[in-house]
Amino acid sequence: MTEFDAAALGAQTQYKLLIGSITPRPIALVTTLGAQGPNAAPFSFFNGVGSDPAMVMFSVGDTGGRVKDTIQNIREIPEFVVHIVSDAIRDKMNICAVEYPRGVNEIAEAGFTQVASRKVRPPRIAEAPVAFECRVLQTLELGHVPYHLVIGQVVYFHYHEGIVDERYYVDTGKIDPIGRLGGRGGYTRITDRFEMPRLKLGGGVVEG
């Protein structure tokens, strides 16, 4: 085994180990709204939290001692929209990752279509195959940077036509999501999938 004591490693080294090991990471393209207008930014420290109610989380680190626009906006209006990034919109998502000055509308800079949300004030992006309108449940400041952990409740679901069937099963292939890998600019597509039945204690498989 190759082993490391975290106490002996710097923050950048620990970051490299984490992002190279926790893969693929789903990408949340998050839109928010504040006093200086809307903002869009991607985050790959992102996932679901629970389903009763439906909850998601993402983590935002400060940059050079400056709180990112996403967090500043959430402090002003505690709502956001998470978009799942498909392969078709990856280049526009990448534009949203640029560190623009506060007040720049990344949605417009990327050439996305901005549309009104149903239940929250921040806009959503029409080109994204999946969007979750969310209200903030809790924010936590963690670590030395600090990292702002945002937990939100999903209050409205959006899907492009044909992704969800009448039984609410989602066709992941039709979303065509991309995921984040380690290294500089590392991404992956879902091009190889398999199924493995969930086993019951004592034998047999879980149905449904």
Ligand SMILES: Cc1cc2nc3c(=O)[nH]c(=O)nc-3n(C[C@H](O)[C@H](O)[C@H](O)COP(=O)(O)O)c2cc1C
Second form
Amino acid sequence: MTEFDAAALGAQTQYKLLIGSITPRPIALVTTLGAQGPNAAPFSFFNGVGSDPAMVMFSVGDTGGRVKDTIQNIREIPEFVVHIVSDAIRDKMNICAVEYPRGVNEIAEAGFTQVASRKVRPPRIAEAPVAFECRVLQTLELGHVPYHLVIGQVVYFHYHEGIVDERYYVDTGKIDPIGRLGGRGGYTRITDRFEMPRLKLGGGVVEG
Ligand SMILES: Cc1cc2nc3c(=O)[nH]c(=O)nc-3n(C[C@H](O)[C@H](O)[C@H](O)COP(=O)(O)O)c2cc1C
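Output the structure of the form predicted in complex with this ligand; the preceding block shows the form predicted on its own.
Every component of the complex follows; first up is the chain already shown.
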């Protein structure tokens, strides 16, 4: 084994070990709204955290002592829209990660189509195959950077046509999501999938 005591490592090293090891990470393209207009930015410290009600989280680190626009906006309007990043919109997502000054609308910079949300004030990106309108439940400040961990409740689900069937099964292949790997430009697609049934205690597999 190669071993490290975290106490002996700097923050940048621990970051490299985390993002190189926790892979692939889903990517949330998050839109928010503040006094200076709409904002969009991708975050791969992202996941679902519960389903009653549906809840998601993402984590935003300050950069050079600056609180990112996403967090500044959430402080003004505690609502956001999470978009799942598909292969088709990866280049536009990447433009949204540019550290533009506050007030620049990355949705427009990237050439995305901005549409009104149903239940929250921040706009939705039409090109994203999946979008969750969310209200903030809680924000936690963590660590020295600090990181702002945002937990939100999904209040409205959007899917492009043909992704969800009448029994609410989602066809992940039709979403064609990309995931983030370690390194500066590492990403993956889900083109090599397999299925493994869930095992029952005492033998057999869980149906459905
Ligand atoms: C794929 C991808 C994933 C990212 N994940 C994170 C993340 O989890 N946390 C974070 O603080 N920044 C992350 N970033 C960087 C932010 O997107 C970037 O700092 C962005 O400009 C912040 O925008 P804002 O100031 O408009 O909120 C990521 C960038 C990319 C391209």
